[in-house]
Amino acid sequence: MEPIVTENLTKYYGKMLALDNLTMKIRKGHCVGFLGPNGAGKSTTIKILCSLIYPTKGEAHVNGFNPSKEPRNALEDVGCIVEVPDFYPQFNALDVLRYYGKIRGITGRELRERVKEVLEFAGISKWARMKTPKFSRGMKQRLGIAQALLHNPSILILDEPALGLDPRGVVEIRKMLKEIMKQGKTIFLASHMLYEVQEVCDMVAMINKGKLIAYDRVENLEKLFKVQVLEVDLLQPPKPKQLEKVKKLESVKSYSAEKNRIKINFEGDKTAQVKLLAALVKDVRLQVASFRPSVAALEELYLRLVEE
């Protein structure tokens, strides 16, 4: 049984149409980006999967139960953030941690224990006692995240977790989810940002419209835009006669090159990737820094393919 199943879900607010026919399968033990534009859908899927609004038709499914006619059972091993995680202004970090604790039903010694581990886990140990009005933004989505996990269930449901946080807020973040990975959870993550998908999740469900467009791995990507640009980055500049090398290797479909670093049009999977970058550094002689798929470009692409 699959975590999170969509059949046909379709979601209007009066005549706008939201969700259009979404269905989906999403495998235990997976983090599943949710990618699409601001307005796609992905905050309705969430609020519905997390029984805060009702479809006008099809259904969703968590862990075997529909959320919209059975929540509690839906819900009892799901963690969620929905949008921007805010709490009682009387609180600080303590109280809501017991406090959603004993609404999950956990109390005693387990309610300590679970709380204290959480609170290191987020890394805001030492801010534990600080009313949540003094929290940054950063701070608050730790706390979300740290309250998601409090009953330790497999599947977390998380809306734009990095929203609206500085470079170093989002690095955080996303070292807390790749941690969150490694226990097996199964992570469903909607995101607007390609690079935070490609970062962090193993699969990736792109929306535009309220329509699914498309549903692979990770490493796909390239495979769903029909075009590879691999950036290769050089300690020093390329001679002419280098660059005459690179353009006849195998999969090389054409280049560009500035400075140190060199745009390759690519065609051919993982393991030519690999053959690629041995063939640069053993029989282009390039001392080769870095050696990575073009985010740049998969962003530019997946613009052009919502906006089609």
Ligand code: ADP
Given for the second form:
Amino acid sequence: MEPIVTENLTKYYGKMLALDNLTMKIRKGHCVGFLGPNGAGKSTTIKILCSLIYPTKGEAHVNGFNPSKEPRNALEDVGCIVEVPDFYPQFNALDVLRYYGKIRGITGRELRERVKEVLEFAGISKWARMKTPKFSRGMKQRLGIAQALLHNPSILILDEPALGLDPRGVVEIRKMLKEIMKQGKTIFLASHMLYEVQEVCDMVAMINKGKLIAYDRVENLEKLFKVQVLEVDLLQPPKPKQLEKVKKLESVKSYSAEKNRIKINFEGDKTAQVKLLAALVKDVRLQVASFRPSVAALEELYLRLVEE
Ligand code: ADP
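Next, give the form predicted in complex with adenosine-5'-diphosphate, keeping in mind that what was shown is the form predicted on its own.
Below: every chain and molecule of the assembly, starting with the one above.
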């Protein structure tokens, strides 16, 4: 049984169609990035899965239970963060986790041990007795993750866990998510950032204007964009003759060159990339110092796809 299933999930807010017949199955142990621009319908989906709102039409199933009809059963084995986590202002981190543990039916020694474990995992042990209003946004996100993990659920549903964090905070949250993935949990992670999904997830479900527009393995995402972009750093600026040769290579669609760097748009998969790099060195005789897929360019292509 798949941990998360949606069937023709549809949600209207008044006359506004926010989710349009969303059908997808999330398989056990996968980390699925739910990718889409702001307003795509990600939070709406997550709120339905977490039983905070009801769909207008269609159904969701979490661990085989419909969260709109049997929320207790559906959410028993689920940890979630919906939007930016916030806490009762009179509570410190320990209070938050103890309170939440009791709601989940964890008590006594088990509760003490679990609280200690998740505080350590989230890297906030030293702020355990600090009142939560003094927490930075990053610390709140960490406490949110600690809370979501407290009852050791097998499914995690997270809504933009790195939203609004500084670069270091973003990296730390990603590290945590990768660690959670290693534990074999199923993760459903909403994000508007392509890069985050590429970094953390193994599957991607792309949503736009309430509709699922792609659902595939992350490495197939580039295929979806049809054109890939490679940034190649050279020891010396390329000569005009060499650029002529680059243009004529089999998979090359277009290129731009600036100083010691060429950006090449090419068509094809990893095999095409291997051939292209070999041709740059052997046939064009460029002195390739390093190369990388261009993330910024992929981001542009993603936005174009979403606009279409
Ligand atoms: P995302 O999480 O992808 O940014 P949302 O699910 O929050 O998208 O929103 C989807 C659409 O539904 C947006 O157009 C948003 O403005 C609208 N929407 C969300 N919540 C409400 C609400 N409570 N009332 C009316 N419209 C809403």
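Superpose the two forms; the largest set of C-alphas matching within 1.5 Å is the rigid core. Residue numbers count along the first chain shown, from 1. Everything numeric here is computed off the predicted structure, so don't read it as measured data.
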>> Could you check, with the core superposed, whether the Cα atom of M130 shifts 2 Å or more between these two forms?
In response: no
